[in-house]
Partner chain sequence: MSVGTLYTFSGLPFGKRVRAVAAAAGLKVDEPSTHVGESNKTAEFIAKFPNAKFPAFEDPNGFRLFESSAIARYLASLAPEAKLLGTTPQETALVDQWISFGDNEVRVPMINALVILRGSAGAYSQPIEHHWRQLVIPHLEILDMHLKDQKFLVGHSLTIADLTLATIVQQAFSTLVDAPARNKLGNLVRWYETVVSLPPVKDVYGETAYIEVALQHQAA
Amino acid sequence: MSVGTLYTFAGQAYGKRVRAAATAAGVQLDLPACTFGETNKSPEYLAKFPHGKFPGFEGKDGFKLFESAAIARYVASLSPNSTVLGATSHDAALVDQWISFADNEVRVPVSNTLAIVRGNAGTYVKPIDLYWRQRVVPALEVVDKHLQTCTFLVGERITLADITLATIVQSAFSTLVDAPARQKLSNLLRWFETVVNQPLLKDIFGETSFVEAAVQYQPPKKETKEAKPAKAATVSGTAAAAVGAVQSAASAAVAAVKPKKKKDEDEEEDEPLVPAEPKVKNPLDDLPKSSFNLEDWKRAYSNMDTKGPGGAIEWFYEHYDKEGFSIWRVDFKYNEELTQVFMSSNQIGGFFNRLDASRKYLFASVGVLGSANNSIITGVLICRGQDFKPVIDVAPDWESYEYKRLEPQANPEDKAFFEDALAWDLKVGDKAWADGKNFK
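Would you give me the structure of the chain only, in the form predicted alone?
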């Protein structure tokens, strides 16, 4: 049963926030067709929401709200069993923290930059453009770092914080955060794909058009002035011809020595001081297309129980393409050097950071087994192709590890090792899983 009516228009990011919050909380909303510039300017709408902005909410009891943050929080609160606002008081505070960060540190710079480059903020001023533009990626880097060890921003389930930030990031990824910047935000990108592809939310977010190059200000073209008609000659006959010849010769001489006019500073484009290095195509991209989508697996692993019916491992076996991918056991060669468990876990994290260039070709679950001064590092890799080396050798320390191919669908021992490593309950001899990390 619907709790009220949401007035928004197709594609509005603020409206997406409210719709996604309601859907995640299991709350239904009525969504009448609205046209921007018409519905919100009508006397009926202005009588309810005098500011004339979208979105607007009217409850079945006549309760009215505007501003997307307030509406989203309210509709999510109408489901008492939902954890969209946080499962505990601590989680609720963290949800509010990330919502505030998303709105103030990400949305404001993105919105201001877009207003400037689109000419909606008056005369273009480059320093102001740069001021706001240069605040976007550093803010997203804060989130990216937080997501190194988290699937979602708060807790183990999606919250209003994830929904709020995802609507803003979707806009940023399609306008200002280009391909080179996204490559450095791998954790954020993985999180974003997880949120917007949630089955309940996928239709609300729709497709994201990832921009290859950040949008820039385009100055309006200058009008070409029409040439003035030449004055009528005041001499005639042979004299006129002579005068014309002299004038033509003089004009040609002046044109030959006159320096070309420089472009206005506003029209000049910044040229790189050195030519950009040509992009080298990864040979893994030339492999035949595989039916196994690694990103879908990463989402399944993040959102499903690992073992058991309907779990991530079951999903894996149903979709795995052994012709397009291979599975490997990885073991650190120098376990005798390991001391504290947390330090060994940090070593795994450093190894994963150095593998970042292979993120779209690799999934890994690697852990520390044992206790302080008596531990090993081991785990499993899922690699694109039939050889681990093209995937792994981007990390300078890849040779500090040994690699052994596993065939979990043919060998029971390989199967047990693979599944236990994924579930983080692997045991090798007397050493049990103590800590671990995923590369996804």
The other form holds:
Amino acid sequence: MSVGTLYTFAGQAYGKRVRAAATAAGVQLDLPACTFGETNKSPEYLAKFPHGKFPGFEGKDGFKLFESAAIARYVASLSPNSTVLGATSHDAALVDQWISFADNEVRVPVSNTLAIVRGNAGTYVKPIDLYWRQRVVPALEVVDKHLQTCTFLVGERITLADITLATIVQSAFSTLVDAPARQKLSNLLRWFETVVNQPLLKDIFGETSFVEAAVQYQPPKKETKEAKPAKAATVSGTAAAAVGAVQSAASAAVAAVKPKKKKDEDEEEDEPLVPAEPKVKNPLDDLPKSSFNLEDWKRAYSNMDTKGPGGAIEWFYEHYDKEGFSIWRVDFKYNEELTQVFMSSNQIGGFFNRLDASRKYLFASVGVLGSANNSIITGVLICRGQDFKPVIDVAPDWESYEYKRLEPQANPEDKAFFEDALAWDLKVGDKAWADGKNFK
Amino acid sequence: MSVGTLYTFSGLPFGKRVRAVAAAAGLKVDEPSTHVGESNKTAEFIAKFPNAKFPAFEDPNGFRLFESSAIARYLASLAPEAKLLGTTPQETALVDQWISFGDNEVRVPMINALVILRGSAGAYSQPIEHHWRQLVIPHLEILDMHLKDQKFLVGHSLTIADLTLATIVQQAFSTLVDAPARNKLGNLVRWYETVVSLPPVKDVYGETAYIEVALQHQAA
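Complement to the form predicted alone: the form predicted in complex with the partner chain:
To see the whole picture, the full complex is given below, headed by that same chain.
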């Protein structure tokens, strides 16, 4: 008799800890097949779990829970005779201790490092990679030392502490903790093999792909060109070097980032065990054919003067199809965070990198207006379809911006804003266009 | 009668969550004076607490514990009448859920951003700082929404979820979540001010240095 339903996707480390906890406690869970990026974005799932993350648990009585540590403990507690949570109150506290240590001292540095190495944290910066990477093995050494004289982390039997740490160590052993490092963690390795090969848990943990050499950052083979570097070149000294470093790192990140990577995936520890993403058809391709050709527009914008007779804006109004496309104003929500203009400009570049999957559906002209510590990021988007969201939410940080529909052909204020943003001479209040980027 | 010794240093948010729970549970805990970077690196300390970090706890019988959330829960379990762990197994699960959410979804991104912003991570990178920084407020918004019709996070009374999250939110309100941002988190602010003003724990939280303008990276 199942106690409820666990929503997780195959290979999710967080899901494994719950499934193993339930199995070790002798508690049964229903496990419907779920697809990352689809099931957790469906209206049914969001109605139960509004922030759309895996895993989610729903008890037979409708009780809902998220956060894998909470779910694991709760399902284990439903079995009154189980010692999975510790046989005494002291053991229970020690189980908590090792679970907390596993999450805070091992999982977080591993996850942070992988986010940076894989280009999911905006850009690659080696010292920051090292800052977190170098914490992983010392934390595992603490555990290794403890396991010199213990078979399991707490008491004489497997507990939720072993299960939790094993899912984290499995991820570490297949990414950052390579063959030479594992050789020096012999107690940990022995313990790991014991836990993941427990007969009841073997299938949940599955095979571990022990990494031979720790995962490193892969710079791309081709350099992508950065648009309009002229303004940055006027910044002197170390700032220019920093810009160069960030720009080339940003280009590197463009190639290194898989277009559909969302921030949730890293936090859900699915690499490298998640199956290859299925090729989902983009619903924007199913829209009725439009007479406005976005690629022709991008060429017109690049080759013609923007304003004036015979210019790109004139071309635009002659060819635009407002049934097939829509125009939006975009504003960064946290302008109070912005400091140096070149940094804010790089932020726009980063946002554009993450919109790459929507290249066929989007044109943008976005700028930094104002000056250091007194600026805003704003601009315009031309999107396929009548809604910005399917075009823009491929970027994990899309919610850091606000979007407002513009009707330049009907509304004079919208027209002025749109045209000035295209021409890079937009002014909002006392803030004039300082630097910008185009997505084309 | 003291239930044990807590090794921490004043101002450490992890230590605060333990001290707040002890205070709310009506438990007396000894706190010797400590110096981070010194006392937690001595041979004696490491022999007792192999992770070499604060906070750490030892009871009069030599039972030892590290990791603040484990210590906090253990202390709460010593005072069941205070009901700080929820009144039913499901409430207890929700207490765990919110603590886990607070740590994973608010504290970790906030600390990651602060480490980079302050130059502690070896180099500064605005995109990487931003990658984590932008996660903080959206997750506080989830808490804010939850607190719309609730006085406390779980059930109808104070639990260690409130006490734990209040330490995280205190740090957020004094670093990255400034006056304009707080204006949009009305329920969260109301809940926070309620929790940190409760008589048993008021002195543990102390004054909150609400930041007016969120911290930014200071170029050298």
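For the two forms, the rigid core is made up of the largest set of C-alpha atoms that agree within 1.5 Å on superposition. Because the structure is predicted, anything quoted here is derived from the model rather than measured. Numbering follows the first chain given and starts at 1.
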Open item on the list: Using the rigid core as the reference frame, would you say Lys333 shifts its C-alpha by 2 Å or more between the two forms?
Closed with: yes
Open item on the list: Core superposed first: is there a CA shift of 2 Å or greater at Ala432 between the two forms?
Closed with: yes
Task: Exceeds or equals 2 Å, Cα of Tyr403 between the two forms, core fit - done: yes
Task: Core-fitted comparison between the two forms - CA shift at Ala423, Å - done: 83.8
